[in-house]
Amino acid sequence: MAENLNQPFEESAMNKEEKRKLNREQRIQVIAFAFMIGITILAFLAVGAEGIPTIFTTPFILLLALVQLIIQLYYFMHLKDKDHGWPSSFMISGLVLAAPMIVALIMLLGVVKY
């Protein structure tokens, strides 16, 4: 068996359909990663620009963060896959429960400036 290790594989264990899906998935993840880098650069530019008012910058950065969170959950945590129904439902129910609690805590603490 060890004498066969120096010989190249003639064919992969994956068929052409699996290779095509894997290449498509890699391409989508690279595009999503590049989009997220662009969002991060946009956030840094919004903070660094002196002409943009603060009242616009904070909600804009929060919106960019929300978009980036959705992209990360959807593409990198594989919530878009068909066999991830239960994890998707748990993530969505967690977001539905956590968002009002965070808003309520912010309002109770009186941190709201807007």
Contents of the next structure:
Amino acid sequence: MAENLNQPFEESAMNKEEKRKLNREQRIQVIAFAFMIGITILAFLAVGAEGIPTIFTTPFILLLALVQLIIQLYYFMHLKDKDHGWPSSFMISGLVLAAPMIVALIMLLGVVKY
Amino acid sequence: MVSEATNTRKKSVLWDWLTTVDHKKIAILYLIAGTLFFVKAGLMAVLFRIQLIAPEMEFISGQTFNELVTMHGTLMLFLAVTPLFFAFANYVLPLQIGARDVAFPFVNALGFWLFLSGGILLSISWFFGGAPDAGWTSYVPLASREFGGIGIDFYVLGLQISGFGTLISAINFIVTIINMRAPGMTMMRLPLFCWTMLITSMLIVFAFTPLAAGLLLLMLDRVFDAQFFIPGEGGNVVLWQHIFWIFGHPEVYILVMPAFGIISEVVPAFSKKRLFGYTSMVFAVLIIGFLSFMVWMHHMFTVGVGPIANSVFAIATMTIAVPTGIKVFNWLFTMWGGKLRFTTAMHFAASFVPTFVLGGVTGVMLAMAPVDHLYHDTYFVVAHFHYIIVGGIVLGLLAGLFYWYPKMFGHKLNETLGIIFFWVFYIGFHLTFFIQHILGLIGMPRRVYTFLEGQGMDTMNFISTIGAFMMSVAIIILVINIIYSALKAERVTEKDPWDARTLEWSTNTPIPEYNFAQTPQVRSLDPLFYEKIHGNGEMKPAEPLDDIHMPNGSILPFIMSIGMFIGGFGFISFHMDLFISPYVLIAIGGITFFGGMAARSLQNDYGYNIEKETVESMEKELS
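Switch from the form predicted alone to the form predicted together with its partner chain and give that structure.
Then the entire complex follows, led off by the chain already shown.
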């Protein structure tokens, strides 16, 4: 076994199905990446362009950030894939616990700086 | 022994315990360390109870009183109860799910040594200008550089380091429970102790992170002159209270949940009935875990956050009574109609139920925001949380101790001494703390080192202190019991001395280092009991007998913890006159710690194999 390792492989060990899946995954990664660059440009435009009121910009950027976060976690860090149920549920319960705390802290302390 | 033939050379006992990564040995290390801190914290309580035995006593000074109270609380919550539960969890949890070890044995050892070095760092504060004295909550501004002594630096760094240990142990438990269950052990067949440890570990992961953040902010304030908590410089003191209680309230449940688990194991075993309402128990634990995060504000009703916030958090707090009630009734229904055997463990488990309910009832009283203004900072609060912590958690711990003792040490504790211990402890506990409800209602404030004569508090404080003495006597009886049983008691050689129900009782006593020669096949909830009814009383193997792969021991966790200790001490010594510069200490600590990490990453440690023949001969020898 070990002495064969330094010889070049003639063809991939993957079968057709695996190759197809890999290609598909690659395509999803590229599309997601392009999409993320797209919404980043949108965010810059929203801030930079004249005529767009701040009252619109702030929630809009936050929304884009949320989308970015979801794509990052689920597509780039593979939470969408099989056997990621436990990590997913931990992430979600972390969010469920942390979100009300942050909201409550901001409201209760009355200190809002941005 | 045959095992040493395969395991290179024979090691010295001390070296073996310093380098061990075996979950059973780490459990015993946790047990010893936790007991030492427990006794230490208990002695502190006796000291300040003596100070309060009569009006205007001058047994200790007010400063010492503050230090004792602070250290009593901090040690009990962080360094006594948590590690004692971790001891049981480390020992029992892999056995209950049919695993050979926890998921990351090296990390498990690191968790213990970090916890211990943090605990020692906290304890040596007595020798460097006084212990922390701002209460276990360390509220700012009392704990700020301006008002708080050097002890608080020890509090911050010591808890930070032992918190790292707790955090990584918790992650280890989560991974173990999720990934290492035996075939057939679905989540809904998990013994309740494993469920509660899983939820506890999740709570630790989500609650110790805010604590670490808060402690870091306090450290920046104190050591590096930041101003997060200094109002004059734009900081906010209430922020500390929020961060602390976001951690601090779940912490109560981190402590009490494993006790729920132990009671849920002990009660069915000695009632000879399966746990009533298993599914509802699991969901009750989940709901309690979730709600425990949403109620932190009830510690701060009198801060002045406004009626709406107070109402919301008061209602959320009272909601916790619902799942807790489900659990209490399930325990009662388990005992109802069961074939009860009142062993010492069952004494503790059965008395846990009403005592814990008493603590819960006063909890609902405290949850009513308007009335809380009356109770706040009185002995009523002290009485309430000691009913939860002693009447709930410590009784649970002692039930677990008597229940698992034969599996851990190969002999039972003496039952007669055990029952005497139980009654002395139980009566002493009620004497100490029941009367404190009334003391609180007539207005005795907590954390005050003396009181005046003729306010109607003399007799009640006297009774309370006598109760504290009784609890100390009880602990001495327990120590006598442990020594007596170790010398005189008959060795337990059978696998299952209690006629119990779960997998840990299907292993040989003493347990070989690999736990199970063959992973068991689980066919039901309470798998061992199922096999007793439907099979031949032995677990069926799920795999053929084969070589068993075990991890090697390592000294690195110990060395890394020493690095953390030195580094932590370095941060504290910024405000001390030492012969050595703090930067040097921090550098030494950092190099030791990260050097240990690098050594671990670079070495190729494949562990060792116990051969099939060795396993066979060991199994024959034991059974």
